[in-house]
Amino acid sequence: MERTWRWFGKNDKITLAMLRQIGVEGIVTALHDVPLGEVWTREKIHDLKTYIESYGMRWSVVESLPVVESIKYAGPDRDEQIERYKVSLRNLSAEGIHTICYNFMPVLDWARTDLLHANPNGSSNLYFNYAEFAYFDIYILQREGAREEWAQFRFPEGYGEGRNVLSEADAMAKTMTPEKDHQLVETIVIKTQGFVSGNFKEGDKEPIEKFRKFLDLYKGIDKNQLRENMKYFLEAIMPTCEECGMNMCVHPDDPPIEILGLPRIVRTEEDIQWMLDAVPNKHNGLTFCAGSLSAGAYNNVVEMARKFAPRTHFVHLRSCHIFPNGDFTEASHLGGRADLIELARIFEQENPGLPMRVDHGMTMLGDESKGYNAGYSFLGRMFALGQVQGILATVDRELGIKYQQPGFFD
């Protein structure tokens, strides 16, 4: 698999010197300055491609061309949104990039309440707990239904056993202050979305309205109509895709469980299925993210791997540890449910030459505080990708696959 790196254009204080140092051969990025909707033009794609190959990288995957929330909803404007849609894969594609990742959900990209969770070395990683996203849906957002919703949660079997998530939430309001309520906003809506070209950016005021403003425009879609739009959107772009050599490759529901009474509908086996047979082009595939997918108890992470290598265009390798009581918190790369080891094995040998990204990583000796994006430490992926690139090299010797890490003689 080709090694990649997610980078936040020239402003990133992780800079394309310091990757290329590391062994990324490739960058994963966006044009994060164009406003949501906007077209991606040819100039300002070249320019930036132009800059990663000036440090000997390729600008491998665009992640992501956003899906704005009215082709997701189907606000009246959608048809002009694909058209522009169509234009800037068409512009990508002439600067020679064909692999497009990008999401279907609503509102929220990816969801955690705890961007700084102790590991027990002393490390921290990102962390979700489902008492304290119950509070600020119940008591924060003030979400109509979502009280009747949470006394009705389920863990999957053999996990939360007991446990009553409604109760604890309610005992959080009861020690909460204006201060923890502010903490617990800019983690789960601004500190995780504003550094992408989403809904919600760093120094929003009143992000809380603009959060219930966008819940309201998915009243009355359900998960079934939200299919209908996704294949309304992937059917509408196919011809372009397939003009074109474009890889659509969607990511998986980060976590893949319902929230905020909003539907989910990348998030299992099943789901995924649905999606590829919907529309049954190449070109219609998948970001294999082992984290999101090892976030969700009832995934065997391995199994969707061998069923879903031929469709899968991109591979996040990251892992996710559930705890018994349902929680989830992203693992070591050697650990967790997601088993790197054996999807290592099984996309060299089913699909070779995918570009694979370690993802999210550990925050670490310092890491805190160097004003890194959520998730997006440098040392902590630096320590991820090494781990990383000793099982391919040993995957790839046990399939007889030779590897030279850029910048060093063999």
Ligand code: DNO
Second form
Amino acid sequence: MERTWRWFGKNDKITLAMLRQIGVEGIVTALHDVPLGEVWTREKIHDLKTYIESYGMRWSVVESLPVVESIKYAGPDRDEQIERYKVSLRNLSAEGIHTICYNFMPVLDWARTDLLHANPNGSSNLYFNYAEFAYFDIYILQREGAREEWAQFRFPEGYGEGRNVLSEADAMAKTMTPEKDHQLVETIVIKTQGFVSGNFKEGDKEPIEKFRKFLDLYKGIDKNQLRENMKYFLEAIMPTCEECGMNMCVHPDDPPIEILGLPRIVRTEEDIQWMLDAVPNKHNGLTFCAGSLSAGAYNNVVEMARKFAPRTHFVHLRSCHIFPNGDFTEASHLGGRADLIELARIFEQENPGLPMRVDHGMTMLGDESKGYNAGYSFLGRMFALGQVQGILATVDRELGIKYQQPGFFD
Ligand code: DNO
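What would the structure be for the form predicted in complex with D-mannose (DNO), rather than the form predicted alone?
Time for the whole complex; same chain goes first.
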């Protein structure tokens, strides 16, 4: 596997010079300053690519070339937006970049309710609490139908026994303050979305109003319709991908559950199989995000890796722990539900050379005061990368794959 790292561009406090020292070979990044829906020009791509190369690394993967909402809900300008997307694909390919990570999640990219949840060892991790999310939905967003949906909510078998998320949310309503509400909105809407999606930005004045408008766009769009819209998009771009050797790899929904009354269609083995079969072209592939998939109790991540390795173009190594009450947090990269050791073995065997990045990491040893993007600490991710490098070195030796970490005399 190619050892890559998600870097947020020239303003990232974590510099390429730092990454070079810790065994990073490839960079995963995006043109974060280009507004959503605008074409990525060849000049801008070239500029960033050359900058990365000047540090002895390469731009391996784009994460993300965002798919605007109107492509997802089939708005009036969808075809125009798809044409722009194709131009960006051609420009990226002309600069030698051939792997694109994107997602097809409506409105909200990924979701967590706590970004600094204490681990027993004094570090912290990202956390998802169902009752807090239900509180946000019912009391802050005040979404029509939310209360009824949460009343029907059931955890997957074996989890959350005897738990009533709706009454927990109602109990929370008695103790929440405007400050705590603000904090939850910051977490769910701004801090997790601000740096990845383009729908919401740091400093948005009325994020909840904005959120409601986005939700309205999806009225009447169910799972089947969203699937059709995804198929439409993929079929439309495949000829361009073939022509310029571009691998598209969809990121699974994180967490892999239906939320806010919105359909989510990349959650399970069946979903992924559907989307690969719907457009049976090798350029239509998957970002195997072990972390997102492992947050779903119904997902057997190792089996899914075996099944989908041939259509995987990019791997996110991360693992989740699901508590008996159904909430989940990010586990150590050596533990949790995802079994990264077995995954590394499967991918090295079945599809060698894939770009891989460690995903998320603990916030530790002072990371918390540096203002990093949520989940994207430096020391925590470096620690995880060290662990994953160890896994890969061991697996590679077992499989007879020669690998020399760059930057050392050995
Ligand atoms: C969060 C990320 C996601 C991911 C996008 C891909 O940490 O994994 O935001 O980059 O969904 O399009």
